[in-house]
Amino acid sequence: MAKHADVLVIGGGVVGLATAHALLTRGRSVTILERKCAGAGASWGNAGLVAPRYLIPLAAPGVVAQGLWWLLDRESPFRIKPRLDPALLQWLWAFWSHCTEAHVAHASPILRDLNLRGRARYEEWAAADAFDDFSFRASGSVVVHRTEAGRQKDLKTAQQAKAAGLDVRVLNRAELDDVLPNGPSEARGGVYYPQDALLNPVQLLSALQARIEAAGGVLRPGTAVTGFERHNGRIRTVRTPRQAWTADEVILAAGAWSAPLAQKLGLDLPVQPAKGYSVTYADPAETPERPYVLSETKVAVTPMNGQLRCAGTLELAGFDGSVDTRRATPILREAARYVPHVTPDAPEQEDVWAGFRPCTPDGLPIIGRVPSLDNLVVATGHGMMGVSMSPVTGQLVAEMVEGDEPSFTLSPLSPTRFN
């Protein structure tokens, strides 16, 4: 016999947990189905940045041309593993079509506002006595460069961020030393974004779980969704290996796994799993005062409660979960240019984390109802900004479920916008 849930959230990553938390605060009963353990996907090993400066979508002019140079280099920041996959080819075609200045102008205000709202919600959570500490701090972040090409790219992005109303400071070498004491020695300059913030993603996941459990929410780890039954324009049954479920509302927030699950419902979500890597040093000799990003290679270096995390790369390799330490080597090699105690030696496999980021071809998340299934809400496709956007995503999903007036224009994020 099927069990019934008021709201069934599929996915226990940071977006699924933030959504469950938002629904519980509105008095809904929530059950979360997670195929592994909470945060086991892209949430756990990310750089912990809450970054309003991420207002340029992945699909932007010049990305395709740069990517073609990188495709055959196994150690490049962006790599596509060659394979005959119609879904990947369709995704790449859609991605290429969005690499225009017009799309950047369309997407940037949306990304800015989502990230700023996410940051504001984190400030509220950090100040609330009911929330466990997740090391949130208004650290700001610095993008540093060591080449003239990197400087020119950073200046263009800084101009776009300033035009979008963000707080931006362009730094020469001497000014960089003031903002980032004992910082990267090879950097020629940088751009400081004071509105960026930092948190510990593992502590955040733990804090959200604690709040969900305190509010009566139920998390079921090790529960993979294997299929669905539809009836009269609704999801009638959600199937798992041990139990069938019915629900008044179903939230699909399974990160990169949202697309294959949506296919079981006859839906086409253009979400590709983009594997990212990070390496965490448990006991570094020193940590920087604030996080910074290496412009030329997109490597993020973040202090994290006495640890140091180096994160980067984007690899479209399907659901190949194997850890290729060669993909982590360029992260460390670039970090070693700036951080004295980081060595560029190939790391041991157990020291390297890899996770799948859910990427859409236009660089915007997918948040909204599906017209063909009136009890389904989709919340996925956040790419590298799942941590930044999860609180506002949860709020928007809760508004949809409750039938409230949306606090954000949802049409640009609609699941049907690619049709």
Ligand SMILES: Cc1cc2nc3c(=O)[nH]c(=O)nc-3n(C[C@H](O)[C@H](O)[C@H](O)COP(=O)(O)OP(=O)(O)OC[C@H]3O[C@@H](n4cnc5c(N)ncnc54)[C@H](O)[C@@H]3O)c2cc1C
The other form holds:
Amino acid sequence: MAKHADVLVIGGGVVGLATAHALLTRGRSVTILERKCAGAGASWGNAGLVAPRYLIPLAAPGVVAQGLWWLLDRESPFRIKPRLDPALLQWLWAFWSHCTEAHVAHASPILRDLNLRGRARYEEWAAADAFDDFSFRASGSVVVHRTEAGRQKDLKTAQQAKAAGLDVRVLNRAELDDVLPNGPSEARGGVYYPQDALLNPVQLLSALQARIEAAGGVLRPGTAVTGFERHNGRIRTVRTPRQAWTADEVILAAGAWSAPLAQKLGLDLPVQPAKGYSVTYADPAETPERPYVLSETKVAVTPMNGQLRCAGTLELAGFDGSVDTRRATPILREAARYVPHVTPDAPEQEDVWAGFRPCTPDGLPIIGRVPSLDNLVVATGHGMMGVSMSPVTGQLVAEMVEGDEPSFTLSPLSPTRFN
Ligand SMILES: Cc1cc2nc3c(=O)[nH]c(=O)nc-3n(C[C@H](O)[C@H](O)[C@H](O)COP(=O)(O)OP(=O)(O)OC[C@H]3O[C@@H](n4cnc5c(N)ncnc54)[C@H](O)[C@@H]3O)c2cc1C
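Mind sharing the form predicted in complex with this ligand? What's above is the form predicted on its own.
Below, the chain from earlier opens the complete complex, with every other chain and molecule after it.
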């Protein structure tokens, strides 16, 4: 006999857990089905930045030219594994068509508001006694550049962020030393974003799990969803290898795997896995006071509870989950050139982590219902900023499930916007 859940969340990443938490605080009863363990996807070894600064979507003017240039360089932070995959080709076409100033003007205020709301929610959680510590810190962040081209790019983004109402400070070399005293030695200057914040992603996952458990939610690790049955415009059953489930509401929050799962429901979700790497130094001689991003190569350098994490690269190579230390080496080489005390030695396998960012072609997440299935809500496609946006995503999904007035304009995030 099938088991029944009030709300069934598929995926135990930061988005699935934050959504389960939001639903539980509204009195719903929630079961999370997770293929491996919580955080087994992109939510574990990421850079932990909560970044309202991040308001320019990946699809922006100039990105395609830069991407093509990078494709020629084996050490570049971007790679596409050449293959004849219709879903990838369609995604790339849609991505290219969004690389316009008009799209940036459309998407920026949405990303700003989602990130600001996410940050505000993290601040509340960090102040609440009920939440275990997840090392949230109103650290601010700095984007540093070493070339004139990098400076020009950073100044443009700074202007856009200022116009969007964010706090922004452009720094010359001397000012950079004040804001980032133990920062990169060869930087020429930078832009400081005081509203950015930092947290420890693994501690966050465990704090959320503790809250979920305390509220009566159930996480079922090692439970992969393998298929669905539809009936009368609803999901009738959710199948796992050992059990069938029925549910009043199903939330699809399986990160990059949401697309292949949606396909089993006959739905087309344009979400591509964009693999990224991080390398963590367990015992660095020194850590910077606040996180920073190396502008030219997009490597993020974050201090994390005494450790130092360098994260970057974006590979559109399908679901190849192998951890290739050579792909992480350019991150380290870059870090070694600019970050004090980082050595360019080949990283140890255990210090290297890889995760799949769930990327949409327009750089906005997908949060909403689909017209063909009454009891499904999709919550995925957060790309580079899933940590930042997961608290607000949870809140929006909970509002949908409860039938409340949405606190955010949802149409730009709708799963049907690509049709
Ligand atoms: C190198 C790197 C650095 C990053 N830095 C930042 C940052 O600083 N700030 C930020 O905001 N974001 C950052 N991100 C992005 C962020 O990590 C992601 O956007 C976010 O983790 C996505 O969360 P998710 O819950 O949607 O997906 P995931 O964390 O991938 O979770 C999906 C879960 O679904 C499970 N699953 C898959 N298939 C099934 C199935 N069939 N049945 C049941 N469960 C299933 C998976 O095991 C997984 O646990 C970074 C990402 C990378 C790769």
